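Single chain ahead, by itself, as C-alpha cells, in the form predicted alone.
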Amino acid sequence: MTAIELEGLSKSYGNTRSPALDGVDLSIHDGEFVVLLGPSGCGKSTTLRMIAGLEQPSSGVIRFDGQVVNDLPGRERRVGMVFQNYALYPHMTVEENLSFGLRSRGETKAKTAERVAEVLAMLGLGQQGKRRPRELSGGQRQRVALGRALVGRPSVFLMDEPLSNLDANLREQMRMEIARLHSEHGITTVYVTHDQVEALTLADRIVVMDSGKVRQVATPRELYLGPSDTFVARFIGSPGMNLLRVPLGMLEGPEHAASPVTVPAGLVPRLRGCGGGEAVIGVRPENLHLDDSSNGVGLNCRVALVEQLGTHLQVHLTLGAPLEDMALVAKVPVGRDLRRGEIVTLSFRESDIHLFDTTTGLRLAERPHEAADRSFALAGRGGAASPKQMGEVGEAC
C-alpha cells in the first residue's frame, strides 16, 4: 500500500481573498482508513481532488511514499476513486462498466473477465454483471462504484461523500460493506464526508477541517474525549457540546453570593490563571444530569423543547438572569416527564469538564482529576453549593 504526505498543501481559485486550502500538513500511513470531516466549504473535497491528481496545488507538496507525485498525472498515481454521485456509465452493463478502466489500460481480455468476476463476487454482485444502472437499486449501484475503484488493485482508494445519496438503512449496510473491504485489504483509504457517523465508525483517524484549515487530527475516541478547540468541540457530537461563557466576576468576590453560577474554590484560581474576564465551561449533552427537585448544588433551568429520540430524549434549556442568552442541550434517558416550561435542576461531575481559552477557543490542557465521581455544578439563584457538597476540583489548565 501507500503512504501520503501534505505538506504545505495550499489552494486558491481565481480573485477570492481567503484560499480554499490554507496551508495543510498531513501524513497518512501506509493501510490507514483517515476521513476528512467538515462543513461544506471546509476545504475537504479540495484537498481529495489534489490527492487523486484531478487538481493541482497553488502551493506545498503531496508525496506517495516519500515520492513527490505534483506532476505526475492522476491516471499514474494508482487510485481509486468514487465520487458522490456514483459516475456510472448508463449504457454499459455492469461488467462492462467495471473492465472500462482495464481495457483502456490494455489488459488481456481473459485477465479483464477474471479480475471483474473476483470484484463481482467480493461484493456479492455476482447475479447482476448483465444489469445496467438503471436495473439497480441505489445500494447496488454504490457497490458497483466501489468495485470500478477496486478492479485496478489501486494502492490508494479515495471516497467523495459516497454514501450521501443513500437512505438511512442503506448507509448503514455500506459503512459495514466498506469497513469490511478495508479491513480484508488495507488499502490507504481516504474518505470525505461531513457525516459524523461515519467519521467515528469508520476512521483510524479523523481529520477536522474548517476555512480551509485542519483543526485537529486524532483518532475517533481522542477527538471526542480531548478537543483542540471550540470549533471541534461545537462540531463533534450530536448535539455538539454545551459552552459557558460565564464572567469570572461572578465567581468571587462579593457578587459571588448572588451569581447563578457556583464552581468549587480550588477552580477559581485556575481560571483566574487561564487570562481575560471570562471562563469557557464546556460539558457534553450526555454529561448533563436533571434532578427532580432543587438540592443546592444544580442550576434552575427552564425546558424549552423536549424531543423524542427514540433511545433517549434531547431536552433543550434556557438559562436564567443573567445568563439569559445561554441555552444548554441535555440527554436524558426515556421515561422522564418533562413538560416544556418546567424548571429543573442541572448539574455535572467535574471530571466531565472541558475549559477553553476565551481569546483563542483553544483547549487547555488538564490534568488527571483526583476525584473523578465528584459534582461540578451549576448552582441556582440563592442556592450555593458548600465546599464539601461540591469537593476540590482537580487541577486544570
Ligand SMILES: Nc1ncnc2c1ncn2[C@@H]1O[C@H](COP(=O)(O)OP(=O)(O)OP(=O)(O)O)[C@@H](O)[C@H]1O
Contents of the next structure:
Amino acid sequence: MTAIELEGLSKSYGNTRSPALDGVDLSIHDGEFVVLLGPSGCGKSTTLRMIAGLEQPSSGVIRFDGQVVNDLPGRERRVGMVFQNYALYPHMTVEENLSFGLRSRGETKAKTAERVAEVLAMLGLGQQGKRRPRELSGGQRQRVALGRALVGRPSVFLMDEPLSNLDANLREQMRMEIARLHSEHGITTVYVTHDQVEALTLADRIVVMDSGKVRQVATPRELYLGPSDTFVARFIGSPGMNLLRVPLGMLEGPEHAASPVTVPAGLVPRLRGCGGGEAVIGVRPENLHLDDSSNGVGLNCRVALVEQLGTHLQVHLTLGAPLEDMALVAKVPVGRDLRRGEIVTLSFRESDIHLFDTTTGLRLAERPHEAADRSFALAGRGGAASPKQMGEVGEAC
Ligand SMILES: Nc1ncnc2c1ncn2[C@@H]1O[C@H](COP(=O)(O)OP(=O)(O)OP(=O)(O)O)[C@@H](O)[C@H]1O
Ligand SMILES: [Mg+2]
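Switching conditions: you have the form predicted alone, so give me the form predicted together with this ligand.
Once more the chain from above appears, this time first in line as the rest of the complex follows.
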C-alpha cells in the first residue's frame, strides 16, 4: 500500500482568473480512507486526477511513499480509478472489461482469467461475466467498474463520485460494499463526493474543500464536534449549523441588562476574543430544544414551517420582538405536535455552543465540556438589542 503526500499543489486551467486548486497540502496515510468533500467546483476531481496522473499540477509536489511522482505516467503509479459514469467499454463483456488492462500489461491469458474470476467472485458478479454492460443494472455496472479498478491490484484506489448515478437504496448497498472492500484489502483510498452522508460513513478522515483550498482535515467526529470555521460548520450537518451574529454588547456590559440574550458568565471571556465587537454563535439544529411556552422561560419563537422528515421534524423558527428578523432551524422528535404560527420557547445547552470570529470566520476556542449541564437560554426580556443586526446573521456569516 502507499502513503500519498501533496505539497503546495496548485492547478490553473488556461487563463481562468482563480486557480482550480490553490496550494493544497495533505498527507494521506498508508491504508487510509480519505474523502474529499466540498461543493461543486471546489477542486475535488482536479485533485484526484492529479494524484492519478491524468492531469499535471501547475505547481507543487505529489509523493507516493516519499518518492516524487509528478513525472511518473499514470499507468506506472499503480492506481485504480472509478468514475461516476462507470466508463466501461460497451462492446466488451464484463470479463473482457476486467481482462483488458491486465492483458495489455502483458499478463498471461491463464493468470488474467484466474484474477478476473477472483475479482468477479469478490464482487458477487460470478454469473455476469459473459454479459455486456448494457445488460446489467446500474449497481452491477458500478461493481464491474470497481472490479476493473481492483483487478490490477492497485496500491491506491481513487474514486470520483462512484455512487451518484445510483438510486438511494443501491447507493447505501454499494457504500457498504466499498467499506467492506477497504476493510478487507486496506488499499489507500481517496474518495471524492459532495454527499456528506457518504463522507461521514466511509472516511477515516475527511478533507473539506472550498474554492480550491482545504478548509479542514479531520475525522468525521471531529468535524461535527469542532468545525474549524463557519464554512465547515454550515457544510457539515443536515441542515448545517445555525449561525447567529450577536453584538457583544448584548452579551456583556451595560447594554446587557436590557438585552434579550443572556449567556452564562463562563462564556464571556471567550467572547471578548471576537473581532469587530461581535460574536458568531453557532448551534446545531439538533441541539435546539423547544419547550412549552407555558413555563415562562426563554425567548418566544414562532413556528414558520414544519417539515415532516419521517425520522424527525425540521422546524423553521422566527424569533419574536425585538428579534423578529432572526431565523433558525431546529430538529425535533416526530412525536411533537407543532403547528405553523404556534409560539414555542427556545433553549440550548452551553456545551452545544460553537463560537466563531466574526471577521475571519475561524473557530474561537474549544467548547466548555465541563459546563455540559448548564442551560443557555435566549431569554425573552425584550429591550435594546437591534433586531436588524441579529436578523442579518444567517446571511452574513
Ligand atoms: N479541463 C478544465 N478546463 C478548465 N477548467 C476546468 C477544467 N476542469 C475543471 N475546471 C475548473 O476547475 C474548477 C474545479 O473543478 P473540479 O472538476 O475539480 O471541481 P469538483 O470539486 O470536482 O466539482 P464537482 O463536484 O462539480 O464535480 C472548476 O471551477 C472547474 O470549472
Ligand atoms: Mg468532480
